[in-house]
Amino acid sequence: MATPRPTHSFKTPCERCPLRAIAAFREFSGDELEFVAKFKSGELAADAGATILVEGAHSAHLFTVLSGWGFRYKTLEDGRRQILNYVMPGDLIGLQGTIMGEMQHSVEALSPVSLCVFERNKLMTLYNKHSSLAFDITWIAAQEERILDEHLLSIGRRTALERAAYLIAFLFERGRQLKLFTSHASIPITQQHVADTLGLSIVHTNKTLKKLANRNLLRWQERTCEVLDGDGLKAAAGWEGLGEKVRPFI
């Protein structure tokens, strides 16, 4: 099993963090930026397929995704997997272990990922001295709950076609906001990832995605899904989009 590897400490200074240039994220105050720079203890790099956090394990660290794509998931004893959500730049992972004592899910890299590393035992200093950053963490947790509500609605009430359209539209919208696409809107997922997210068999998933491809909404390539018409996918799902304009990150 591939695991993350440490990179040089403070390889990316917080003052020159590339995420700060993205309009989707709020700006730090001077005091906040100084604290986060001290809070950060280093960086990790993970190859595609690497396990970043393991369900049931204790971790001494929290992570902010600096670059790349990943996903959170749980598994049953027989190996069946349910993908819960996807992680992208700016997302905070590992917070659950602070509250529960151990991770209740695993996190795997979909693409090469870089992570900012924070010492978990310093989190209370953030809460005690920087109320604005503490609110940001609460906002991030509440946003995750809102996204999971939407995912649950999709799995429980949308048709298979609507589910698939919603998932791809959701990933496309997030990727677009984060400037993750260049000339092509290619999402690094396979049809198996889609099946494990939607709770469908791989055969049903394949047939459903072919219907969306036949509408010229997307195109499947090796281990990637290229979005051809994001608005068309939202219309097929009956989904209005993400909506939020500016969000925090740590």
The other form holds:
2 protein chains.
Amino acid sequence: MATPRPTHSFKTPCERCPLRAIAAFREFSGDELEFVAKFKSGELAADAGATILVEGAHSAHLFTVLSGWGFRYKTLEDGRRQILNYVMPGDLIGLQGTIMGEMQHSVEALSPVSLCVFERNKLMTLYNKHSSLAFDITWIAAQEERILDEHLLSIGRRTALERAAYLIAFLFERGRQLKLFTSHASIPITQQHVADTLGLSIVHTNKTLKKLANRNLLRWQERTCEVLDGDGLKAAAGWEGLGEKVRPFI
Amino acid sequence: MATPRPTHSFKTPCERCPLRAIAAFREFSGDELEFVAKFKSGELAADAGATILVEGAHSAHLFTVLSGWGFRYKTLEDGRRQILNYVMPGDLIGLQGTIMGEMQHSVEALSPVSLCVFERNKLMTLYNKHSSLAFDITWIAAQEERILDEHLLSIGRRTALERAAYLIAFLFERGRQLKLFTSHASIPITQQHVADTLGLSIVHTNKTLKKLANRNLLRWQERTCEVLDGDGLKAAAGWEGLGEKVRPFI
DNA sequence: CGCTTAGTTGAGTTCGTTCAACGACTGTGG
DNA sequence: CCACAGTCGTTGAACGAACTCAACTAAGCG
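The form predicted alone done, now the form predicted in complex with the DNA:
To see the whole picture, the full complex is given below, headed by that same chain.
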């Protein structure tokens, strides 16, 4: 298991943050931008498979994903793992650890990931002096809550086939909004990740994904899922989608 | 289905808020208290079974539960229902609707519920002028996220027996921290609620709860669950508990 | 070249489902 | 006052979805 390493060589200036070019994200005011640039203390790079945060840790940092894919998960004592959600560019991670003292979940990279690092002790300044950014953080937390609600609905009440279709459609929609796909839509997850997200066994997950593949909704190759028909997946899941709202990030 | 009704006759003054007497909640400063008293625009009472908020609604209000039990849920088109979490005194509801424009879930009362009503349009003032309260709202949102993470772990990876034990232990622990129980610990839910929370059928839920009853961990009578052995339930679930941290409320 | 990881498939078993029926209790209208 | 319908909890029987076990392919890597 690799560990994240600091990137001393390069720090993306917030003024030229690549995320700001994406239509899905809201604009910063000059004032906000100036503060965020000071708030950011560095950058971190993690290899695919690296653990970015561990359950139980008292992290002094808060991160925003700059690029790459990862996931949040929890485990039971005997090793059963549940993936809670996926993290993608613009997502804030470590808020729980910052606010409540201790991480209640772990975060692992699915692909090479780069992260902006923020200092926990400057967070109070953000709340004191930049209420619009404070509101943004609440917005992000409320959005995460909404996604978890949808996941809970899926795992609790959808059939295995609907669940699988929902998950892939969800990841596809998020990736699309973030302009992560070029010619074809490839999601860097294994079937084991899908199983641990849906609460299914790996064998049954495989058979379920095969059914979706047979309907020409997706294709599985080389440890990635290629989406062929996003709308078809949404229809198979009976899922409305996330909406196209402009969202904040820090 | 009854609808909530405003209580014109009586408004609990924030200075004598009954929640403030509970050890689990943090103290307000005089300044904070003064603002919250102005922020609160009224009170609402809902009967057991009443719908407090509906999915899709654009609510102009934010609520804090003063007393009573309720639950948040989502449904699929064909009526399948998933209970996402339970709401209890001190919980903030309607934040999603306030922040993102539209409620993504519904809220229903399990017992008679009384609610403090806050005006959405004063929320920005809270963020501008009272950053400690803004931080509290983020704290509450992060805490809800943590609970949802645990529910997700349960539904996804625990067995039916563990799941049921976890849910009852969770509700018991929350009620205990809020001092909702007097002589015996009674949770006002039906087995249908348990089923819709755990993602199980009502029949299998009944058989599972019977097993817990046979172990003298709980007893079911008159549409309530009486907890006999909270620690036994936690052990049966393999669950650590929530911790006894002092928490904020608005 | 063996070793590991990811994906695939079949067979048998277990867990949770649906269907069905029933008792206890509550509220309601005749 | 009783008859009736509705809700909640309970239980048995049969079915089906998802599980475990097992064996096998294909690809990547030291």
